[in-house]
Amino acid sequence: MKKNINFLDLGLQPLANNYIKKNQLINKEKKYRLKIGVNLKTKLVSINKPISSKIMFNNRYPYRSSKSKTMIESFKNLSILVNKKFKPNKILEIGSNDGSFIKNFSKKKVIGIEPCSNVEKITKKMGFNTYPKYWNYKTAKQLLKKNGKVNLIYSANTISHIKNLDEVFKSINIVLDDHGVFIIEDPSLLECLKKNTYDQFYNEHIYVFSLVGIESILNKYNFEVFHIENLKIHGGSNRYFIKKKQNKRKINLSVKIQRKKEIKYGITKLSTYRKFARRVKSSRKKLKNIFIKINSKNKKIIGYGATAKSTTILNYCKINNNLISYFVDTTKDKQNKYTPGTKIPIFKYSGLIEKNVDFIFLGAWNFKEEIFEKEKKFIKRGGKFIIHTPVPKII
């Protein structure tokens, strides 16, 4: 495969989900150069030097999909659609996390794969058939031997985390029934470029997919996309409905429309990515200036949602605990720790923003509607939010 052409350098970055304990503050953090490139042959956009999955996904992984009302509703709505449209009797979820999707189905119907054992234990305790394994050909063969083929495979924000896409689709090919359906949900490269959301890139997000990029690899394994849904989740995601070519399902017009949109925007051209990189540099300067200006007026800024995305922004823009007093977060495994690289304290979200807080930096900007609804009192008393997309601004 032809080498990536680098177009964006986000500098030295820590592991995005490696939240620091107080007694670790004196330790030197390991950081990695985060460069992003495009392969003009496959049209895949990816991190230049991916980090080992075992370093990123382990028994200390903090992300919980159940902490977001938006995600819970999305999974519930999808499960209704899946049951109605595809009527599967055996479902596999790759990256089942804490069970927000699989809990919508009968325990007899579903199998979960979740390499982070601390999270996999949650679904195991709930009585679901889950495995603390990485998705690869060996795992696929074990599942096939034990459970037989499945009718539906679902994976949200996980396939983009796996370096070897050839092995991913080769493994799916042997497990999925010839008339089955494979559904992938991941951030949209088109929306990332349009909205300047460079924080979609962090060490776990090895790829940010476009339809044309996905199609280049699907074709090798006898798969094709037959339908696409554009979602608002995570700042703009695509839900790809995929089938084997021998499956006679008709290809929906949505696929042609998406492909046309991507090509028209310039997803196949190197110049598009270079323009994006210039906008990212401009965004860094504007965002830092907003923080400096507010700080000069002795106004208090806190962060809301110590996300993996915010790790990229904070470290790239060099925004540290001199500019943000602290973060609030609902995830227990992040509370009473510090943000990776920038060492900003993270406290438990109590449901009430302190009266002396003037500005909130939205680390979880992709859930801003949900947050605005929760923080009506803060807004009513004149509180303002700082956001970096599509351009840094105060809202």
Ligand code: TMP
Second form
Amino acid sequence: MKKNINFLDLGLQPLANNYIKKNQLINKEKKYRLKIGVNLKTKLVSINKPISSKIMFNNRYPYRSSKSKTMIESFKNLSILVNKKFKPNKILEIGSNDGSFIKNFSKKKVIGIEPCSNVEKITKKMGFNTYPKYWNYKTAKQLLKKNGKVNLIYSANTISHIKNLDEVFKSINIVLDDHGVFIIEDPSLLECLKKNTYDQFYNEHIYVFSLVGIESILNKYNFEVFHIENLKIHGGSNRYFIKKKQNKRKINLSVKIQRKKEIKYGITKLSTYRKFARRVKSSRKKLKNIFIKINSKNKKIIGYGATAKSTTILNYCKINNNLISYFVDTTKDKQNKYTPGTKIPIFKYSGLIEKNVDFIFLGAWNFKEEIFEKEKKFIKRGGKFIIHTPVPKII
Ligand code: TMP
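Given the form predicted alone above, what does the protein look like in the form predicted in complex with the ligand?
And the full complex, kicking off with our chain again.
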């Protein structure tokens, strides 16, 4: 198989979700060189040196999908659609996190796989049939033995975190009924390139998928995409509806349209990625200048949403605790800790932005609408937001 051609170097980066406790501040953090490459044969875009899953997804994982109204609504709507369209009697979710999706189904119907045992405990406590396991061949065989085949598998923002895609699909093949449906939801490469959201790349996001990239893997395992939805979630995601080839379900026109859009934009050409890398460099310069200018006027900037994505931005642009006073975040496991690499304190979101705050850097830019709605008071008193996508600006 051809090798990746690197097109973007995001420098030395800490583990994106490794929020630092106060007593660990003096320790040297482990950093990893984050380079992004494209494989022109498979069209898959990925980071060059993935870190072991065990280091990233363990019993200290802080992310909770239930922390966003947008995500909860999206999962709820999908569960309604899934029940109506596919009428599944057994559902498996890979990467069930704290249960925002499986909660919409009867406990008898769903199985969840979640490798971060601190998060998996939450759903187990609620009485769901969940397992603290990574998605691999061994897990699939164990599941088959215990629960039999399933007719619907869903996985949001998880498959792109798994290095060995061959094993992912071989394992899906084992547990998915021949007439079953596999739904993958992940950030869209096309949107990432268009919106210059280079922060979609961090050590957990091993891949940022396009339809053409996904199809190159599916082909090997006798799967095909029969429908695709473009979602606003996470700044632009795709929901791929996949089936086994022997299943005669009709292929929706959306698949052809998406493939055309991606090819027209240049997803299969190296020059597209080289241009993207140049835009990313220029974005860094612009964003840093915005911070320096505001700082020189003695105005106060805080961050909103200490996201894994913002770890990439802050470390790449070298924006640290001299430029951002603190972050607010609703996730308990991030509060009273410090941002990886840049050591900016993270506080509990109290529901009110302090009066002396002039600017908010939107770490959770992917929930912009939800946050703007929540922060009407801040906006009304003249407060401004700093955002890096599609170009760094103050809004
Ligand atoms: P994500 O972009 O990786 O999903 O992370 C979003 C982070 O932003 C998560 O830590 C929760 C936080 N957040 C807030 O603090 N306030 C909000 O209103 C929203 C939507 C998210």
